[in-house]
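Below sits a lone chain in C-alpha cells, taken as the form predicted alone.
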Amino acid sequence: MSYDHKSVDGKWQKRWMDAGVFEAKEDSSKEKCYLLVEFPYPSGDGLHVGHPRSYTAMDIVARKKRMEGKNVLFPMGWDAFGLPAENYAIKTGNHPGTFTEKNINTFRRQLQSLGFSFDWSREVNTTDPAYYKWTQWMFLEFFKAGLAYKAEMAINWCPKDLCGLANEEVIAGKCERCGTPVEKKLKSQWMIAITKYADRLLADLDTVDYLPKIKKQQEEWIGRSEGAEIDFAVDGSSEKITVFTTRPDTIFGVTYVVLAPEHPLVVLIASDEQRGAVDEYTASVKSKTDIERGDETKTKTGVCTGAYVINPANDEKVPVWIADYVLGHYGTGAVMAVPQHDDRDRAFSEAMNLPIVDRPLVSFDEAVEKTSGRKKVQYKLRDWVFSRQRYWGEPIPLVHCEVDGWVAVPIEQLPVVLPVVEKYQPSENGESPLASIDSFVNTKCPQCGGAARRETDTMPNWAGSSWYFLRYADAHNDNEFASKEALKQWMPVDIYNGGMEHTTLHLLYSRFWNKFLFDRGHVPTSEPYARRLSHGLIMSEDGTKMSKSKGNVVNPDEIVNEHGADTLRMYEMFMGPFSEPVPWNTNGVIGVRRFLDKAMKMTEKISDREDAEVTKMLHKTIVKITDDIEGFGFNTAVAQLMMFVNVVQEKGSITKESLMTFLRVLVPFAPHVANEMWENLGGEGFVEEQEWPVADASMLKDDTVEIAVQVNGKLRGTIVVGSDETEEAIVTMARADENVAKYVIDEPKKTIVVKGKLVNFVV
C-alpha cells in the first residue's frame, strides 16, 4: 500500500468538512484555546509555498490542542482591501471587487486542499459592507473620544498612482508598486492619535510573551526617550533653536547642530552663501523615507546652514548644519552634536571633517539648570496617517456640514457602502475617486439636517486587519462587531503567528486598536494576544527570495497535484528552524514522499508481537513530538517520525495497538494518511477524534547507556554500561577500558563522573 493522494486527500477533505469536526463550540465546557494565524492578501497570483509554512505549523498545534481536550478555535478570512487591487483594477479594467471575490475562492480553494483544520464557518473578509460596518463604527469611535482628527503634514507622495503612501509602501525613494520616485507633499489627513498609548504599548510588553526580538521591534519603533528640551539661541537674529537631547549632561562637549532639512528656520537663517547648497540639499531629500534617512549604515550627508547658534553652556558658538539622518517630526527636529560621547555625532563629524573636543561632563539636573532647559519624554512614534486618497478601502464614516463641521454618521447609517464605480483612478489634485461622485459626496447633515458632504478619503489597508482577530469570535453578529460574551470566552489570543515583516506595524496597530476598545469598555482584555511567534521566508533553491519577476515561484497547486497535501505539509516542516529563513528544495519534497509511502507500509508489517525496541521507540516518539510542537521545533518532530519508522521497517513488525497509538501522533503532520491507515484498521471516527497519546514512563528508560571517558578533558574511548549501573562500577570499567588505561596508569588526582554522560581523570 501506498499514499494514493489524488483519491485520499478530497475523500478525507470532505469528510472533516461534512462533519464539521473543527468548528468551535460556543457552549463548551473544555478549555479554550485560541489560534491564529494572519489572514492573506488574496492577490491573483493565488498562494505562493510560503503561506503554507505558517498554516502548516499553527495547523499542527491546532489538531494537538483538540485532541488534548482543548475547544479550540482556528479561523481564516481575508484582508482584501488595499492599493495592489485597485492597482490591478486600473491595469486590467476590471472592478477590484470582481476579481478579489474570485481570488478568495482560489485561496480557499487551496487551502481546504491541503486539508487544514480552520473553522470556515467564521470565515470573514475586511471587503464585506457587514465586516467593515464595523470598522466604520470603531473608527468612529475613536473620533468621538478625540483621537482621530483631521491635520495638514507632509506626506509620502507617489506622483504615478497620485497617492499618499506610508512609510512600509516606499522603497530605496520608490513607491513599491510603481517604481515612480516618491515625492514629500503636505495634505490634509485624518490622523488617529496612537502617540496617547505609547507608554501603555510599551509597558505592557512586559505582561506577554513575545519573541524577544519582536519585543525589541516595538520598542524600537515606539523609541521612548527621557532628555531635555534646551534653547540655543541663534547667532545674530531673534530666533532660537530647540534641540531634544538624551544627554544633557554633555552639553559642554557640543560642536555643531544639526536641523532636519524640512525644519521651518532652516529657510531664515541660512546664509546667501550657503543658500543654494541648502536648497539642493534639501530637495534631494525628499525622495527618501524616514527609514532610509535613519540607515545608521549609510555614509552620512548634509551641509552647512551658514548660521551660528550660542550654547547656553558656555556661551561658545558652533555652527548650524542639516542632515537628513535629522527627522523633523521626530523630537524638536533640531539636535546638539556631541561626537565625543555619540557613535552617530562622530560619524558626521569625521564625513564632514569637524572637530571632535574632549570636555567634561555634568550632572543630569545640572545641566538642565545651568541652560534653563525643561525635562521632557519624547518619542519616535507619530501619530497614524489613517487618511488614502483611493477607491478600495472603507469610507470614512464622516460628513462636514457649513454649520456644524465633521459630525459622524449615526450608527443606523452604517455602513456607509463603497459605491460601484467605473473610474478608479485618483484626481490630478490628489483627490480619492469618490470625490467625482456627487450622488455619493452630496448629503445632509445628520445634525442639522442642512446640506453636507461626505469625506471622501479612505482608510489604510490596515483598519480592517486592526480588529479581525476579535471578530472570528462572533462572526455572524448583526447587531455589533462581537458580544461581551462570545470576546470573553475567547479572548485572548493564545498564540498568533504570523511574518516578521508584520510584527512591527501591524502589530503595534493591533495592539493599540484593542487597548482603546478596552478603554472604551468593548474588550475584556488590555493585550489581544498573549503568545507572538514568527517564522522565517521560503527562499528559492538559489537562497534568494521568491518573486513572481524572476520566475522562481513554486506554486504549491502543483506540489500537491504531483506528491499529495500531506508531502507538502510534512516537507515545509521538515526544512529547517520554524523561525529561520530556509532555501527549497525540489529533492526534498520527493524525500517526503518516500517517508510517507514507507509509513503506508506499516500496515502489512503488523503482528501479534512486536520488537522491544519498537515499543520503547514509540513511547520515545510521543514524548518528543508532544515536546516538540509546544516548542515549535517541527523539523526536529518530523525526524523523530521518520526515526520511528526506520525502526519498524527495520524490526520487521509492528502490533496494530502500537501502530494505532502512532497515528495518534502522526496525525497532526499527515492528516489524510495517518486518517487513510486510521480506517484500514478498522479505526472509528476520525483520528482527530482520540485522545492525544501520553507515553509510559518506563519504557522511556534505555537499557543501556554510551559513556564518554576523558583524561585531563580530551576523549580517550567509550564504553557501554547498563543505565542503573554504580558510579563506582563505571569508574572501574573505565580505566580497564584499553584505549583509556595507557593514559591513567597511576592513581588519578581526580575523578568526575557526569551521570549517564562521561567520566573524566584528572592525572
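In this text, rigid core is short for the largest set of C-alphas that superpose within 1.5 Å between two forms. Positions refer to the first chain, counted from 1. Please read these numbers as outputs of a predicted model, since none were measured by experiment. What changes on going to the form predicted in complex with the RNA:
Comparing the forms between the two forms, the C-alpha position of Ala24 differs by less than 2 angstroms, with the core used for superposition. Relative to the superposed rigid core, Gln13 undergoes a CA displacement smaller than 2 Å between the two forms. Once the rigid core is overlaid between the two forms, Gly306 counts among the residues whose Cα shifts by 2 Å or more.
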Contents of the next structure:
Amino acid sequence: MSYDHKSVDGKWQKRWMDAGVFEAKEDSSKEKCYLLVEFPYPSGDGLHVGHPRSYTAMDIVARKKRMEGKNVLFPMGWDAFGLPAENYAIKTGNHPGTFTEKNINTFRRQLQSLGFSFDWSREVNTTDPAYYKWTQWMFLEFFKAGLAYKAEMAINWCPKDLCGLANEEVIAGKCERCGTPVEKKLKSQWMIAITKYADRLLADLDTVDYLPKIKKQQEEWIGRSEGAEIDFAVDGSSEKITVFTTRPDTIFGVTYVVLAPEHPLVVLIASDEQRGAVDEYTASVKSKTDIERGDETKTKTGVCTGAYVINPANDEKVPVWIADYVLGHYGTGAVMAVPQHDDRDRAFSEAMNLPIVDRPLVSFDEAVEKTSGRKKVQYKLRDWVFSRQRYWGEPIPLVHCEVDGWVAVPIEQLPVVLPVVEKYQPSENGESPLASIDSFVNTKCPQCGGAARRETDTMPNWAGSSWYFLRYADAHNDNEFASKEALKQWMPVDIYNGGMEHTTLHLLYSRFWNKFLFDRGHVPTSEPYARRLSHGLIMSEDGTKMSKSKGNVVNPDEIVNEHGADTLRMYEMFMGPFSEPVPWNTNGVIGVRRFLDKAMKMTEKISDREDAEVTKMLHKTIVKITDDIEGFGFNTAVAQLMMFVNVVQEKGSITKESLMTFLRVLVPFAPHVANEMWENLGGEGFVEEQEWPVADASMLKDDTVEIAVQVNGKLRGTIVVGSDETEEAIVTMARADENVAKYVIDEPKKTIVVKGKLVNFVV
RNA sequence: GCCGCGGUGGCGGAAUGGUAUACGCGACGGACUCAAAAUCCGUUUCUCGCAAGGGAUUGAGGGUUCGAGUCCCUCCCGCGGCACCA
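The form predicted in complex with the RNA, contrasted with the form predicted alone above:
Below is the entire complex, every chain and molecule, led by the chain shown above.
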C-alpha cells in the first residue's frame, strides 16, 4: 500500500497558499533571513530537473530557519527578457510577451506543484513595465553620474541575419541561429563604466563569504596586475610609444617594441618602404574572426614598421613591429619585448629571427625611475557594452536632441514602454526593430522642446537581473524601486544560491550595480550578497549535459505525477553532494518513494512504548539533520532520515510524541508527507508552525560502544565495552579476545587507546 | 599551457588521521500469492576456506605515521574555468 500523492500534494499546497504561511512579514521583532535563488528564465521547454535542485535545497534552509524563529524572505520571479521569446516572435509574428506569459504560467504551476515555500506575494517579472520602469530609472542614474557613455565598439555581426549578436549568441564563432560565421562590425554603443569600480569589486571580496572558487573567478575576471608605463621615444620623430609592462626590471633585455595592429600610431610611424607590408598585415588581421586569431596562438605573425624607438634605460635603438599577439584593448596596446624573459616574445623572436639578448635584471623601482616611467595598475575587466539592437529588452530611456545632445527621459514619463511593432526582425543595417517605428522614434526634447529622436537600442538581459533582489524587498512599490525601510530590513541577501555559470558575469554585474546604488545613497549595503554558494549541474544518465536535441531531458512533471512532489524533492537532495554535478538516475527515484511510503506507515506503529534504540536514533537524527542543513549536506541528511525509519521498522513501534518530533525534521524535505502525517496524528496547524526540535544531549550517549582491536594497525577483532569503562579495563578486555591473543603473545611494545574508537597493540 | 575540483563495490555515493564501502539502486535467495506485481525477511567489495578465520582492496608508484581514502612527493586519467592580458 502506498500513499495517494496526488491528493496529498494538492491538499497541502492549497492550504499553504490559503493560509499565506510563507509570506515574509515586515516584522522587526524577529531576526531577518533573506534567502535567494536565481530567478529562472521562463523558457518554452518548461521547468528543467536542474531548477528544483537549487530551489529544494534553499527551500529546506528556508523552512528550517522559519521554524527556528527567523523572519524569512524566500522569493521567486522571472528573468523574462530574452532571445528565445524574440526568436519565437520573429518566426511567428506574435508578440514575445504572449509567449513569455504562457511560459511563466507553466513555470509557476510547476514550481507550485513542488510545494516550495516561496513568498508568491512578491513575485517579480523583469518584462513588466512596472518593473522595468525602475531598471530604466537606474540606467538614468548611471547616465546622470556620467557612468553611461556612447562609444564606437566592434560588435558581433551575422551577415546572413543582418543582425548584431551578443557574445552569448555566438557559439564557436558562429551565429547561434543560422550557423554563419560571425563578423565584427563597428557600431556606436552605450557603455557602462564598470571599470571605475574594478578596484572595489576586487577589494570588497574580502568582506563577503563566497565559495573560494567563486571568489577566484571574480578575481580572475577583474584581472588586476601591477606594473609600469614606460615611454619609448620614436627615433627621428616627436612621437613616443607608451608600453605597459609588469616587468620593468627586465628593461635592459628589450630587443624590440610591438604595437597591436589597431594601434593609432601604426599609420604615423610606418616607414615608406614598410608601409605596403604594414597595410597588408593590418587588413589581414581585420578580416580574421576572433577564433582565427585565437587559433594561431602557436604561430606568431607580424611585420616590421621600419620605425625605431630608443630604450630609455640604455639609449639602445630597437625596431618597432606590429603583431596580432598584442591586444589593442589591454594596457596601452603596445609592449616592450623581452624574449629573454617572456615566452611569447621569445616565440616571436624565433619566428622572425630577431636577437635574444642576455642582460641583468634591475629592481622594479630602479627601472621605473631610470626610464621616467609611471607605476600603474591594470585590469583585464572592460567596460560593459550595454546596447542591444533588439526588440525584447528594456528600451534605453534617452532621447537625442540636435541642440542638447543626449537627454534623459524625465522620471514622470517612465517607463518608456516597448511599442507595438509589425516585425521583430532587426533592420538591414543592424538597427533595432524599434528604429522603424516613427511614432516611437520621433519625440520632443525634454529640455528644449525641440524635435528629438529616441534611442532605439534596448538593454541587455543582464540589466533586469542586476537588481531584482532589491525589488523583492518591496515588490509592489510604485514610487520607488523599493522603500528605504524595506531595503534596510532585508538587505543584504544572507545566502544566494545559483549555478556556476553565473558566477562571473551576473554576479559581477549585480555587485557593481548594487555598489553604484549604494554610492548614490539608494541602498543600505555596499555588497548585495553576504554569502554565495553554488550547486552542481544535473547531468543525464550517460553523464552528458541534458539537451533537447539529444532527447535526454527529464521532465519534472512526470516524476511528480508518478511519485509525488516529495519524491522529486528528496531524490534531488539524495542523489549526490549538492555542490557537485551528478547524473540523473530514474531507478534511484524509486528508493525515495519507498522511503516515503515507509515513513507514512509509521503512523500504524504508534504505541505507548518504544525501544530505547528508537529514542536514541531520534535524537541522533535531530542533531545530524540540523548540522547537515547548516552545512548543505543534504544527501547525508536524507540518508539519516532513511536510517531512522529503518530503525522504527525494525523495532516495530514508536510513540506518538517521538513520531511528531521526527515530522518536524522531516518537513523541510518532504513537506506534504510530513503535514499529512501530522494531521493524521491529530497535530494542530502546520508542521511548519512548530519549533525546530533540539536534541536531548543525554539521549545521544550510548551505554556501550563497540571498539576495534588492532594489532600493528590491522583489525583483529572488536569488543563491546561500557562507554565509561577505564582504559585499563578496555586494554585487558582487548587482549583477552581470542583472536587478538593469537597475535599479541608477548607484552606489546606500545598500546594506543583512542577513547570510544579503538585499541591498537604494536608488537 | 595555467588554475581549480575530483578518481572509493555492478551503479549513485558515505567516511573530524582511528572498525572503508553508511544510505539508496541493482542483483541473488526466501516468505506471502493459483500466479505476478507490491510488500516483508536475508545475502551482496573481491578472493581462499565447510567453518573459525586468512589475504587483497579507495586511479598508479613512493613517503610520513602505532594507524592513511584522508597528510606529503612523483605520475596517469576525468571534469570545470581561464586562455597571447605583456
